[in-house]
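Read the single chain below, which is given as structure tokens and is the form predicted alone.
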Amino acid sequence: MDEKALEFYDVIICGAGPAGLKAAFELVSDSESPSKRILLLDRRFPWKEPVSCAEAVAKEAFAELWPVRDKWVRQVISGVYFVSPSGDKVEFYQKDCGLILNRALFHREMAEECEKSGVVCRFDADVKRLYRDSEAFWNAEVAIGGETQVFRSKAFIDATGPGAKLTKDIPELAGLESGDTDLEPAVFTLAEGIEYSPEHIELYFGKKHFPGGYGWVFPRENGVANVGVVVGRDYIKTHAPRKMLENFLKEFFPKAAFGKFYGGMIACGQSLKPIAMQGIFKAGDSASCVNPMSRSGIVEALKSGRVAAKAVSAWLAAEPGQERRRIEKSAFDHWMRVQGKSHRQIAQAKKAFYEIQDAQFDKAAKKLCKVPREKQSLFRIFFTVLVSMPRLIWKMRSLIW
């Protein structure tokens, strides 16, 4: 093949997210080896279009990934009101423990950084199409403005996305992760009219607007709230997330004034299939990396963003053949230590918390509610809930012990 016909990249990204911008960072700054050309590609522009999340962050889990500015900070965080069916509400207080961003401009000071560092951007480009010449090197097919293009390269970074369509069909990838482990849908809008603290999230649970998963109320700026619902799988068919919200909504907050809905699917679970493969490298949501309970993904991502980096910058600089294959076997294993460890055990017990009834979480947040707000904690609250049905407690063992 005539290399003078394409664009020759060491590494190539696919997907601007914060998997896909951290993965490119790494590389480019990886001081051992910082000759590598990168090539991120997305079709749009990762800071001009509503990211479908509610965006929130821990505060010191995200510093330690990326330095935190003010400038794209809507809301610090001190705290989370945990609310039941019947709407009583249990405060978990924690000064400064979260962030709610604004992702555009985050991923916009994101893609800045991976410019000047040396990462190649094009953010017009959709790609149609994955594979493997016959010299082992991977051809992205491109369109961009009408026309196609093919990019080359020796490594792929997979951030598309929950359900991994741009690897699926791929015979050399078969057992690859797919990034469609318990998908779940999720919907949000933004709303006025809302009575909330400015340094609160609001979580609430029961059966009857959130089977299988729960509401939230997260604070924005100037009086808006982000408000949604997620749905756990085995609900869909009965449950219509969209339908869900606008009860939620109706019951919650009636004199709330609410524009357009927006939502997506959650990769919600730790498969243990491997994230790496032939040169080819899952992060982000491609990679299953959500949180299967909380159903968080921006620190996720970055970790596992960064894990990927880590594990392509070895097998760039290892020999093809056996050592390569042994890179990419360890990629699954740094991401397990890193944080899929717990998000296995979290999956594991998170159908059985889904069983718990929404008597049982009103009995819980009325003896929580009577607790001092500086004598609650994490702990207290989930074990207060838990033991209200104790023959479930067996079925939790992952998160206990």
Ligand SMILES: Cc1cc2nc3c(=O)[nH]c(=O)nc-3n(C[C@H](O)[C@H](O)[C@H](O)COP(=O)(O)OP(=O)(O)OC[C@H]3O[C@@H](n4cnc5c(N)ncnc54)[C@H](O)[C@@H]3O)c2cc1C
Second form
Amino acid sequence: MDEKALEFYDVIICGAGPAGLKAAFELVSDSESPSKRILLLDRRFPWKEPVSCAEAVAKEAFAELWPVRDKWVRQVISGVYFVSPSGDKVEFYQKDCGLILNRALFHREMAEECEKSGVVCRFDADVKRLYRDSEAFWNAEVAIGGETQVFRSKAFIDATGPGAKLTKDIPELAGLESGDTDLEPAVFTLAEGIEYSPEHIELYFGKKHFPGGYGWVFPRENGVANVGVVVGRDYIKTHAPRKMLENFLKEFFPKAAFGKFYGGMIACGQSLKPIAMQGIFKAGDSASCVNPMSRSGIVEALKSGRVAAKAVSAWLAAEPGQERRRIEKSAFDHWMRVQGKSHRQIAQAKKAFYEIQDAQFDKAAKKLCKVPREKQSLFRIFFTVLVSMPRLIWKMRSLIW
Ligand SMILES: Cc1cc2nc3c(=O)[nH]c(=O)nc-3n(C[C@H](O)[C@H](O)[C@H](O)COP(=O)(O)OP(=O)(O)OC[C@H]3O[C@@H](n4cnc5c(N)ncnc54)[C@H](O)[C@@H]3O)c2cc1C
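Can you switch from the form predicted alone and show the form predicted in complex with the ligand instead?
After this comes the whole thing, all chains and molecules, with the earlier chain placed first.
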């Protein structure tokens, strides 16, 4: 590849997860303002295994953002088992409501589509630093192919995932969203020897193993399940996530054979900080756009990548100055309309949800177990859990209206 051709771009995107890949693809396929020079950088190939994720998505929402292909769908999901602290399972059934992806293959397809459409992709590029030596450009200092190189762009999309270190501590970006809102640890392993339904995901609740979070069993292929836990931020010090996963496996699946543990942080709260400033746009986890309760972030990252791409397209077409500042501000408003407002409501209800006592979950589960599956609804489950705690219904009203 000609190194000279890499030097200057209209847009540099750092991070080739779903947010960065989607932003790149949207930008390059924007028929209203074509022929942008776009560089997509990541320090690792986005299809490198393992992808630190349980890989579940809501099918309909996902399909609106990228066409679903059998070759990277591990399982089609038609329901959820909610498992109470004492082990009672409540089924919620909805045909074909979800998917378990093979994210590595999905990322590969997205990256190939980006490259085919003209995005320059470098997946051996560790972006070390962002800085400016002129109002008109951002410089990205990148360790690439054994040397350090600087790439310049007018606009820069930070899609580097939770924590977003790249855009921290830059004086011009003070106050920008930092991708660490309500940061929670999640850890998982791939296990065999577990009895599971290939068309259900299982979600486990209870303060003993999953304080402030939940446990999961998500089906993969060939008798393998992705088993993990996410722990609430307030419990990180007292409930080490790896230990929690060990205990979960020991108590619920004593015969399971499992391998290494993998993990990561999830930024699962919606802040009110701006997501664009001075030509820097944030997307995905780096913009704290994960659903605060379900901790799902794949569909959200795709949506957020699209929001960032739209804003960047308009920003490039605008004159420098006031108009660009307005577009940066409107990126946040756009995100709030697309998803952020509902995430904020969910975040408010989350604290109250975790006040529910294990005994209350158990009591509700015993009752709900008897409801035939065709009569079961999420609404019924929600209210049966909360019915003897009107105080919480009030606190969680933001989920309802
Ligand atoms: C254990 C776990 C389980 C999860 N399960 C689910 C689930 O079942 N369903 C769901 O919807 N969500 C799940 N999530 C959340 C989901 O994985 C994230 O929300 C999603 O990956 C966010 O996408 P993203 O593109 O913003 O960031 P990421 O997918 O994190 O991508 C960021 C990319 O940036 C690159 N990068 C970072 N810094 C640099 C740098 N300086 N230079 C170059 N490259 C850089 C990284 O290599 C990475 O490829 C889970 C998360 C965890 C941790």
